[in-house]
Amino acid sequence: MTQQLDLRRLPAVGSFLRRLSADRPARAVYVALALLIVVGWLLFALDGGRFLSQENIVGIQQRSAALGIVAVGQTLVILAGSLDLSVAYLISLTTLVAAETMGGADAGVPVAVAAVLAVSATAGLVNGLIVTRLRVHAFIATLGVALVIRGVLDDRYDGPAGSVPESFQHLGYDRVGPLPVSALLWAAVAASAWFLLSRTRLGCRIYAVGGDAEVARLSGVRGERVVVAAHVLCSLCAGIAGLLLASRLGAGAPTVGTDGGYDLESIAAVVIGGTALAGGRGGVAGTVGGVLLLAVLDSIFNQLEVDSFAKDVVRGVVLVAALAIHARRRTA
């Protein structure tokens, strides 16, 4: 029997894994964010408004929280070399699970939260197993799961369903000083993901598997388990976002995830933040900057009443420009 070679003791491989697991913030996205804020401030000043008013800042935080939570989960799965296109439909499903389980009663909140997390984890597990065991590409695998969830939603729901008690709606609308509770929730999720990636074995293995699956395998890392874990964590983030949106809507909505475009928007935020779609490079810090950049851009467009066509064109240009800049930096 051939003995497995343990390369973890070799200095070159150890250096490789440490380099991959280094969570370096994408400085470029924060420079772009600062410039965008300056541009927004100038445009608002010329129009007689205040871009940096407390109301506008709070609005940006509230609008970006759900996308930010989903994007953090998407970061984990992309870093592992995979992808998740099912998050939008999963968000819609979890809002309905939460609202129908609560039924407008405070006593149903703990059960609803547990049910949402269980449904989300199951969806992530299915995604991960299809990708790793059936060897289906992540794009097709998660798209297939998305279509299954869509079929369930289309068959069972024609519109909003269930209700959320008033006490649970504080999650979506309350503030702690100038900070919305929803933004604090996003910050907690992002901090947890950062800690996972930078301070735990699983985080190091996510970078290793995404950077070079073969080197990781020879180093003793079980890549399939890592990919499954990343998918489960991504789906749990989608479930948390579903709970947040249910608290804001007061009910479950079968189209809230797709209407918000959380699948493609989360991927765009991750890419703008400097995480490589091939996996292994990037981090949560860059994703946070990418989400904020998109949120500030939306705020400027909304305040200036720019039509949706121009908004989509500009967002597309920003995404392509970000990809080009990151590609040139990696080449250099």
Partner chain sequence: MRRALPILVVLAGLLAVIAVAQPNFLAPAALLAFVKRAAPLVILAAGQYFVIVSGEYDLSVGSLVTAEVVVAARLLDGSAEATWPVLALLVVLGLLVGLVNGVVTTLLRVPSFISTLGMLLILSGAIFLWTGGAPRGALPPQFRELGRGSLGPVPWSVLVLVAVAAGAICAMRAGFGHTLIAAGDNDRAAALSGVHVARVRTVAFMVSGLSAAVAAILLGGFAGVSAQVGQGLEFQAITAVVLGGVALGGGRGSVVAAMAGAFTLEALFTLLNLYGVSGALEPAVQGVIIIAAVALGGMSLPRGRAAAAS
The other form holds:
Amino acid sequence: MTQQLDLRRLPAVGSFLRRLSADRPARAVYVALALLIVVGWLLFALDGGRFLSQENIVGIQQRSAALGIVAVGQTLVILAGSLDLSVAYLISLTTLVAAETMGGADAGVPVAVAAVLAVSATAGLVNGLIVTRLRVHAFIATLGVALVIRGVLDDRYDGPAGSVPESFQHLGYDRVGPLPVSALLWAAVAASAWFLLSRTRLGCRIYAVGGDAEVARLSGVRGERVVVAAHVLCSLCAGIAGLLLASRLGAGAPTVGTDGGYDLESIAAVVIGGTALAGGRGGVAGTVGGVLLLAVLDSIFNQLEVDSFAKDVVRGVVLVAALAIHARRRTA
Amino acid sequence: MRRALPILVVLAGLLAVIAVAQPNFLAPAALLAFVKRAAPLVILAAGQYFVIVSGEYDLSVGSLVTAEVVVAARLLDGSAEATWPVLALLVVLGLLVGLVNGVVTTLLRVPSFISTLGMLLILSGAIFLWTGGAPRGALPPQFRELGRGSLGPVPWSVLVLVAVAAGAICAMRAGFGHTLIAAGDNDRAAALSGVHVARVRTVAFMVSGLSAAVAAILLGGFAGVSAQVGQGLEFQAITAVVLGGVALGGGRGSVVAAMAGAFTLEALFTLLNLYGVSGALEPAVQGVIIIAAVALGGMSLPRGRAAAAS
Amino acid sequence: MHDCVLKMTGITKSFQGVRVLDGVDLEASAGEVHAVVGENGAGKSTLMKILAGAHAPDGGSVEIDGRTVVFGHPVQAQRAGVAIMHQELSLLPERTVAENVFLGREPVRRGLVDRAAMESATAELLDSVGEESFGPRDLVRRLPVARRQVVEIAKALSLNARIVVMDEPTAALAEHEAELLHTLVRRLASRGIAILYVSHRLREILDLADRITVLKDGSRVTTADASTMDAPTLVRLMIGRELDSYYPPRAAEPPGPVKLSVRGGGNARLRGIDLDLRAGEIVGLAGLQGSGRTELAKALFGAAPFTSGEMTPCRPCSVREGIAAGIGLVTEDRKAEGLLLNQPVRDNALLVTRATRMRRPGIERLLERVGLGPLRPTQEVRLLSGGNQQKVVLARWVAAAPRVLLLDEPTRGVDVGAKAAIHELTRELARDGTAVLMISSELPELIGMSDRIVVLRDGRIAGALPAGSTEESVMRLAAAS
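Given the form predicted on its own above, produce the structure of the same protein in the form predicted together with its partner chain.
Okay, now the whole complex, with that chain kicking things off.
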């Protein structure tokens, strides 16, 4: 009896690893990622290139960063049982807000960052309030907000606008050692989200509300606040991705979000990472794996010089195949 | 019919507002023109309804519409001879895409949000791959007759719409409709009562694919060939269905209400045009109104949890 | 009885003009197990929900430890020391035991959730109720239903609850699991916690409770010491009339021809099943939770088919084959596997006949037959009481007129009156020539209804007993090690 007790009261040491490895859906995506890297390595080897070259790794990180940041935010809303289809337009809007506020001047950077965060937080607040207060299904609510943002974009912009000072472009292109700054930014966002989910009350409650809103309510969790908070955080992530893209482009672009397909693709990455679309199960670790999976795939395509439209086709197939395998594993 | 009542009231109200702004709107000719304009969306909404009420989504219809139009233009290339075989081919293509969506969703158990999203990517990629970015070819007048022409005073598209609506209502009244709703309400219970859940859901996806084919034929007639013809139609169709009070997650709502939702959406677009909210700001106003309409629709009904989404 | 913890006086509540509770009084003392019984619709659940803060009463007062309290939200009731265990457990399956116990009240240190504190506190709570089979870090999803209740109890203890409301806690449990729960309930009571215990199982109530309050039609009939009560009296008080006999009389004639027969049936959960079901006979299937009772029913039906062995007239490999072979199954979990909650009674009752394109009987006659005569066929099933919902499921199979009907816990969570009606209907179906297999965790019911009892143990048939065997003999077969 005492022995069992001691076992149960394991010290907190190692609980991190335990929790990470207990995250089974996330494990699956990393296995798939490892397999894909092996396949990529083989293909590159046959093609005469080196897959795990620093260049290529940096390329993968660069490509994943923006999508990765959005997907981390998307993870939070999906875990809370909601969904955000407005991120793509929001990203476009925030690149414009950033570039126009900066107007090419270094002095404008802090103001611009603050403006972007304020705009995106507002968008998230609106999304959250429509979902919780007006009780509109998140699919329709965020789609409606997306339309509203699109209207503003269409009305005010015909093409790229504003400009970003050179100092701010470091964010998009610089490296610290072998690591691009953008990848570090992504890592920071992902780590904060992981920390939020596992170590804060809000995190516990996001899982609770997404898992069963009624159970959460009976336990005194104010579900509405949690969902609103998740939406605000998700939109903030989209805003950060917007800043990153603005620094890459050097200007704001009204179509950068939709061209990148950040709305649906971020959801896809989250789901590939093993997070349940219905909410309450999954986590950031899986999402990071899902984004990396898509990025590695992308880089393999580039190496093989696959037509960009054919890429879409293959991505679609991969997406469906990944989920089909997940479903198999769950029922097995 | 009872369940369609709220949305029918909203629709009547909107039509009345339009009629105030444009007194001749209620004249038969103008009304028919309105119905004609609405036909593709209403047909798509009817198809989408089958999928949604069975507890799934179909995000692929927009790109399917584009694919159908582009394929028809490329195959016909302005010549009329092959019109009928090509029409048949489009229908088969629509059914086939629905079949794949259905099989992937039911047998491979991929959530339909993802499986049909995958189909969306595949179709839009394939279209561009095939056309090299810009659609080529043209649709002959014979093909466009269905979208543009009319039988006496009644446009063909209105007749097609009536036929589709009648078919949809009959299907929902028949055993198929009941088993479809049963699958959407509680698929385990339905399966344990002998409902072939995978089969009825797959058929629902095929109905949606078929509706996309029909809508594409009409839209090709209206607007000719473009790579944007189907853009955003999946969201419009889903919005229309939800506007009609059909629950995402399945098991609740009627096909009449879904189609009325599509008419309402179209009336909304008309109204926005009338009041000069066109072009750039249109989507914004649309977004606000859609949210408001769905919110108002949701107020009167006690809402169940969205747990069915899993 | 001194030390009165809870005093509810003159509680009145109406929903949309219908009076559900009419001046009900209820008291509970520290350390007391106070049972609340009554038919469905008698107002038990509403009374408990008022106590738990989920509904506000229209009139009357609630006093806890002599202070009048008014709850606007369940959380206020929790703070005042009232914990409720719901019929449907309120736990998050994807979260750990500790996270569930402290949901909404996670301990924080320097702004962060203190997992170590949460887990060690949970471990202590589990120890204090003698739970050793799982720990604070296990996912609730992995625990069997009976263990999940222990999590709920740990949660109640962590709230320092003075009053614990248990709403049909044993409805989903097998007999021996219920025993374990009873031990736990007594242990809680001995700590000075007042327990309000709602159950339809009369024998359990008589064993467990110190006092019993009987509700009928929203009013209190009586509150009395359990030692002064017996089952027939309770039933009379609850339904206002005598039930001549608990169970309908058995068939007079010997059973008819064999309608279904299995030899050596087996699959992943079952081995070497030999079983004959005859026309006119009700065979009771007994066994502990996990012994394979439900699996056997699903195998016979084709939902989780046998992979080996002979079965006549045919071995169904799918539900549709099972139905085509004239087999019907009323599932154990009404909500998850039986009902289309948002659909009207008619569509629920005609589901099987529609799905398999059988001839459909008239809906009015069908509802009449299962004792739902006064119900509108367009009424949504979600709004019905548990008993009527179960009758709707039965109607679905009566409509299909199966030759073999498998009933998995057909009276779970159903009140006394509806229970009697379902027993009557089952016997009638048998009399009309249906072969019936009935699973029940309630041994008195199983013994009262069955013409023969087959006992399962670890996926095998442990033995068969004649009608009128004792509970002890059934348990001996079911639990022999």
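Here the structure is a predicted model, which means the values were calculated and not measured. Just so we're on the same page, rigid core means the largest C-alpha set that superposes within 1.5 Å between forms. Positions refer to the first chain, counted from 1.
**Student:** Core-aligned, what's the Cα displacement of residue 309 between the two forms in Å?
**Tutor:** For residue 309, the alpha-carbon shift amounts to 4.3 Å.
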